[in-house]
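As a starting point, one isolated chain is supplied in structure tokens, in the form predicted alone.
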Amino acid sequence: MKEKKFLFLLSTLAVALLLSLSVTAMAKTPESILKTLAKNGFSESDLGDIDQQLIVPAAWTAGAKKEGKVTVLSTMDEDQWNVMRDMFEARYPFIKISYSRASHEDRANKTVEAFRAGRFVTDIITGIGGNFYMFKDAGALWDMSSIPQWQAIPPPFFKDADHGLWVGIHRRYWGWAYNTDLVKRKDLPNTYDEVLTNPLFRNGNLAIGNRPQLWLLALWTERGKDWTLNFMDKLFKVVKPQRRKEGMNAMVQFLGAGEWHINVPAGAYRVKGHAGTGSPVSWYSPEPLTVATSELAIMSNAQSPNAARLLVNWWLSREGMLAQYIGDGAPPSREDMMKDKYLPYPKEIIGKKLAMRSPQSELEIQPLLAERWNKLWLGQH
């Protein structure tokens, strides 16, 4: 009688445990998703077991179908973000994103602002950076780390491992642009220190743009400050590039032009998207090679939280970051998507050695960086 009554019992929670979970994403994956993959390159197999990774508690499901909606503010262009949000809609209908692009400054000094007044604005955040600890002292975030698909983003760079209070959405690897034209691979140097005695660089070839803290961030991070400076103060004396004032992307248009044979700092993403517009143009990194990620983090006064915690697991599982690398072409964050397919320059990326940066070390040294940076940058040697 004990061990039916225990029998019982057990089939009794495995029920529970079942019910507990949200049935939702084990549905058959939307002919609108599958035919957006075939579009560009993928297929189901691309999502890996997507059913399990789509699985939340049934309460999150239940309680995102009342608030049926969700607010996100981020950096995408409307139509990169239009690929995500048109993918995610098709796999939670009952859910619609109001989105938003803002600059930095309204995205996160004004919206840190407004919840300490007690003011709503979004849901979900990205790309807080430097302003990490102003929402954390705040109280502004949410601890994310029960959301299942967290796990599939690597410690430390890449999420915040203490508290769950961010995560990163993807990879932005930073390098150098290069006229195919001008300039061949095997000319070009293969670490920091032969930029600096490398002719190709000499004679007004190489254009940099004024934004240090997307490279020399995470070199500092990697091999120091003394170092760092010493580049810095070479890089301008001896190299003599040339400085543009010129946004990152139009650079690259630049280049492709032949206004210049090589510049920094160029995202792969966007020369990959060049590149495939038939610009002469192409990417690589010395090495170590820079890499960026985006903060994600959802307000702790969020008035949609359970669709928040759904649009974030699906952000971070196989088909949400192939939803973004489809969009706005952003590798993927996840460990398990460092393959060739998921990258834009594969051969340049995988093995090397990576110089990070984090909110961390925006806090602590680009206030140091960006000090001499400024002075070099006008002349103030």
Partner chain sequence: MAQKSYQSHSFWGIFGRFQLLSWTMLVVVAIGVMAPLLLLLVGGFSSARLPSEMFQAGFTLDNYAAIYLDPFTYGLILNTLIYAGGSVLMGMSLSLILAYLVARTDLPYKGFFYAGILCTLAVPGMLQAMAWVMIFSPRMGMVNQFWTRVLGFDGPLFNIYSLAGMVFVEGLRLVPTSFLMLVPLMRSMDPALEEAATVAGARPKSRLRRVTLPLLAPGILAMTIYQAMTALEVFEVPGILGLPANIYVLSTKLYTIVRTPVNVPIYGQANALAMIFLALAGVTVYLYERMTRRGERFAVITGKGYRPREQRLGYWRYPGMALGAVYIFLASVLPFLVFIYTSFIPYLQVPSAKAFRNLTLKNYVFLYTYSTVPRTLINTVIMVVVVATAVTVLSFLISYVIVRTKFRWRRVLDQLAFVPHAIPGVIMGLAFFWIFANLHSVNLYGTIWSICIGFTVRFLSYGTRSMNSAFLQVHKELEEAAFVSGARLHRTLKRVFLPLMLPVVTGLWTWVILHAVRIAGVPLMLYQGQDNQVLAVLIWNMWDQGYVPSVAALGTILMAVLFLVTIWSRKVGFRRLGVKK
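Residue numbers count along the first chain shown, from 1. Computed from a prediction, not measured in an experiment: that's the story for all the values here. Compared with the form predicted in complex with its partner chain:
Two rigid parts rotate against each other between the two forms, and the hinge linking them lies at Ala292 among Arg318, Thr61, Ala292, Asp123.
With the form predicted alone done, generate the form predicted in complex with its partner chain in the same format.
Only a single chain is listed, so you will not see partners or other molecules.
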């Protein structure tokens, strides 16, 4: 019996020793990170047990050191991304990030096209919502469920719990942006049905962007197919909005300049950022408020897979989420950081019924939604 106990103790010690050899713990938090946190009203305590969060298999770290770089294709403006880059590179000085911002078409479509053509574009991609099914069909994504901080993100709306192919990095509240010089908040309708009848939205005062997946997918999930198709039909045929081909950020620029009164979809944190420049724009949403996450994925043909794993693990840690929040103001997707204090326009969000875009809805609904949307968009109705 004693022998058994001794053997058990010995084997436990051996496993513990092996584990300790196979993982890499992080050093003390770099000074530059602490400074950035302090400058933005945070402290080291906001990072929680960051050393534990950043523990990864030693082989990943060794591999990442050899790779020395990682490529990211995302949606953040470069000055926003730079906050993340600086904090990450302070933690991992042996990895350099090559970052590109690209439009949705370029990001989501060209990357799949290139993958299917056997070409490498990026290690990590974000913002593939609505096109996830294309990536999945192509086998373009790598299973991330072995990344330690994967566990910190709650399913089902913020990660692909079944296959580990994507993980949410933001909570994005997709609502309606309006020009405060042209529209008073009290005049804006509180339900989607009122949008169809309110004269404020007529005569080209409403502009819509070509991104149905950002809001209508969630509404379809919440309200069902018939309601959504009927709403879309009436929106195009009765309200007759301006159909704009620009990206969502450009639309907020034009909104502020008075090109239209209201536009949809508009990300709350983006509008808030633009309002910060002095532009007369604000944000609200009828109920239910549509919420989506921004999906991050590692490409299955990544050239720096280890560096990509390290970056994603860090991104999903409290430090990475805070860096992202400081950079672009988007609320984090970690379960332990889903707090009201990170919300842009909290008065417009708190207490409202939410309509979430689920991964299942993307796979099933998006092709149907896209088919009807394209016809309406091109005026073929």
